[in-house]
Amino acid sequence: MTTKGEKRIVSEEDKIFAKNFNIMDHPDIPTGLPPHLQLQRTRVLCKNDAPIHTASVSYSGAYNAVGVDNSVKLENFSENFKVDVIEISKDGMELTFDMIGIDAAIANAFRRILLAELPTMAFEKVFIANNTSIVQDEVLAQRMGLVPIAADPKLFEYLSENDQPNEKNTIVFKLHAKCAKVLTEQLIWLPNGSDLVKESGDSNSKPKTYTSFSRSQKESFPEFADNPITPSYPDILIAKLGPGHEIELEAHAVKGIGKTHAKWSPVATAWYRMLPEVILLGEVEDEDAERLVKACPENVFDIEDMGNGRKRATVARPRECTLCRQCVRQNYGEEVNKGVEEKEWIENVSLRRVKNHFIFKIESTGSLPPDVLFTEAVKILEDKCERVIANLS
């Protein structure tokens, strides 16, 4: 024990203890993030005027002061990331699934790749031999370009400016219609290449066409021998012809990506949204419960019978929430007569979004199934990451 004015001698043990001392090792100190910081880190709070805490905290040392490591680790990602398929449409061309455990930047990367970087086959050149309809040649060619083709692009090569159209890089269709609705089912695949004569040779040589097929595509691609190439849907309307009208053309499809032109995009749309989270912060009972259920246009809430004539509101379908905020407006958005007390219901309902849980939907144009498209998008993102790593090393 030291008296006032005396100096205490610090031993080596005290120095070692002070050097290794960490306040977070004390048993009375709570571990992990405080609840309010954890809520800001993992949730977007949707207030009645605007969402808050929308940014993701990506800095690894953001929570060092409270002893929490915020760095991204491969082991943690592998344990937490998963994909849950929620719904597949009857025709198999629409897929809804949940992606859990990733950042919004990764989800958006998949969306952009699906829209712009997956190759498909689409009509690039339309040779119109005869068109007496009211549809101009340019408009007709534009409509033809947007017709999706059910052909696997991995089987074909890209056609460059210096290449000749051949059986490995071009698909040829012809159309000849008179006085009727012109639908995509009338497009006929030409496995031997173009029939339109580009240059007529002498009597001993074969006329030159707009393609240079060395052999039939049925021979080059056994997949198409018994399963001919067709448009993805047979009932797409191309034009309507009146009496005496006629359309005769030849369309050449080549491989491309949506970044070049939207006609090569394999999806009608690909979008995602964060998983909604609807929390009742207090009991909403009886008449207020019925008003809350009635106010929600998506039927997120339901009524629970508590017995003795009492009812209370419960959250039954939070995934259906579209953030219309009707449940957090004054009097649930109802018009209030004069003399009636107004209530602010923002304190009863909390609308949130889970930052690392995304509801993803892919709507394919029909060229490839949506599960195949997503798999190909993952491969493209993997290739990009490998190129970045190679350049950095």
Second form
Amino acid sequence: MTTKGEKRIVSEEDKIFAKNFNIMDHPDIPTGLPPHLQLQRTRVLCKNDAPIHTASVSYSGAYNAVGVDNSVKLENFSENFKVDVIEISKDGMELTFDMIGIDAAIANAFRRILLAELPTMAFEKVFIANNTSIVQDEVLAQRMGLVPIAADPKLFEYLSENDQPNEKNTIVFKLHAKCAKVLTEQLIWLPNGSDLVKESGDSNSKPKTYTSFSRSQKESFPEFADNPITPSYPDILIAKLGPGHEIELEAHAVKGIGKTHAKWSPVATAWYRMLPEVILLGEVEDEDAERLVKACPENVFDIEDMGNGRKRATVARPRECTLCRQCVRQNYGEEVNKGVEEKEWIENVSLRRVKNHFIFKIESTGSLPPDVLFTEAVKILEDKCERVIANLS
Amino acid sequence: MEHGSFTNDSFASFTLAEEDHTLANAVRFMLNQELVLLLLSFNPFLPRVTFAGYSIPHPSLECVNVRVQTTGDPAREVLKDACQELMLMNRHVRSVFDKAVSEFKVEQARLAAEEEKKKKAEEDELKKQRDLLASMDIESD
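Instead of the form predicted on its own shown above, give the structure for the form predicted together with the partner chain, please.
Every chain and every other molecule in the complex is listed next, the one we just looked at coming first.
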């Protein structure tokens, strides 16, 4: 202890120590966020009536006062980002995968692009030569528009108002049906363009059709030389005909995006949900455990034997949780019998969602496989960013 | 289109035409994440942005207004950097996704091949047993 007037000699080592001293290195000082804030930051708590803490804390300086960095800067992102493919269906048209370490804003951007901004081919103009069925022309045309076509839209160009329909931007199909059920397998691809003749004054020149194909699509697209373009599924019902009714039409498919009309959406649907997390806040034993296990329709809980004939409930399959909230309802949603105590179970089970873990499901209609669709969607978001950067420079 | 001040370029509103929530929310998120690295301070990361938000003036008009207010850097630069980071992030997502899908497909193919082998082995076993029984019958006759 120094008394007043005495000089204290500060050595060089002391000076270096003082310069490099950082209180956060001290082992007793807790680093990171306190657990309750960490919970708020990373989990959505699904309470009985509504979820709370749903907004993601995106500001990088949100926890600067505590010395914690809230950013997902590129290096952290590269280390922490993971994709796990869970399932690809047998026909390859449904894909389920997990994306971990990404924010909802970007996951939602991917979902929106999958639904609305990926191009596909769909029937836009339907030339009806003969329709004696009870299905009206316009209804028939609208139904034709919704038929999914198994053609890769990347091979084709957009058809704008000024362009002529040619082999690079139009696919022509013909339908001539007299049977009772008109299915998509009766749609025949015309690789040489339209057969319908446009009426023109000249009888000398070659008759003009509604498309001007310079060569057969079988030549311009070698992929289709041996496999003709067909609708994605052959058994889609287009119309039903009575005896003597006939439909004769020609349909032209062009490239478009879902924003203009939903028929151009390449996915039946694409959605994501956040990973559910079910936590038992206290011990649930014996009879209560049985009731809890019985209450859940998705079999999220399991019974575990503790020995001495006592049982305990554990969370076995949290991923299956659909947030039906039967496990937190009064009395598990069972009918209240007289004499049975009504209990509130909200304290025992905590239903949560992990904010940065998304279970994506993409169902493609058939034009492209779902993994290609997702890659294209990411590319489109990249292109949008590039366009903004180009406009700013 | 940038609406800002001639004297102070650290805050501005940008109008993005033909855009909607898809890009705007993603850019808003990246703007909020913008950081600059300082050395020798208690917290070495300093946020570059004090305010970042977007609004859609009318749903029928395809346009988005993005407002950026920064801690000194020109707003235009910060927006550009945010878009750049978003592009890099997308590229990374794409590469990780492609790798995961191809690994999964390889794994599926391997499992399918193993199943095939197992099935074949079982069938061969059954055949052997049947032949054995048949030969035993002949002997007994």
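Residue numbers count along the first chain shown, from 1. C-alpha atoms forming the largest set that superposes within 1.5 Å between two forms make up the rigid core. Bear in mind the structure is a predicted one, so any value in this text is a computation, not a measurement.
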Checklist entry - Fitting the rigid core first, would the Cα of K379 be found 2 Å or more away between these two forms? => result no
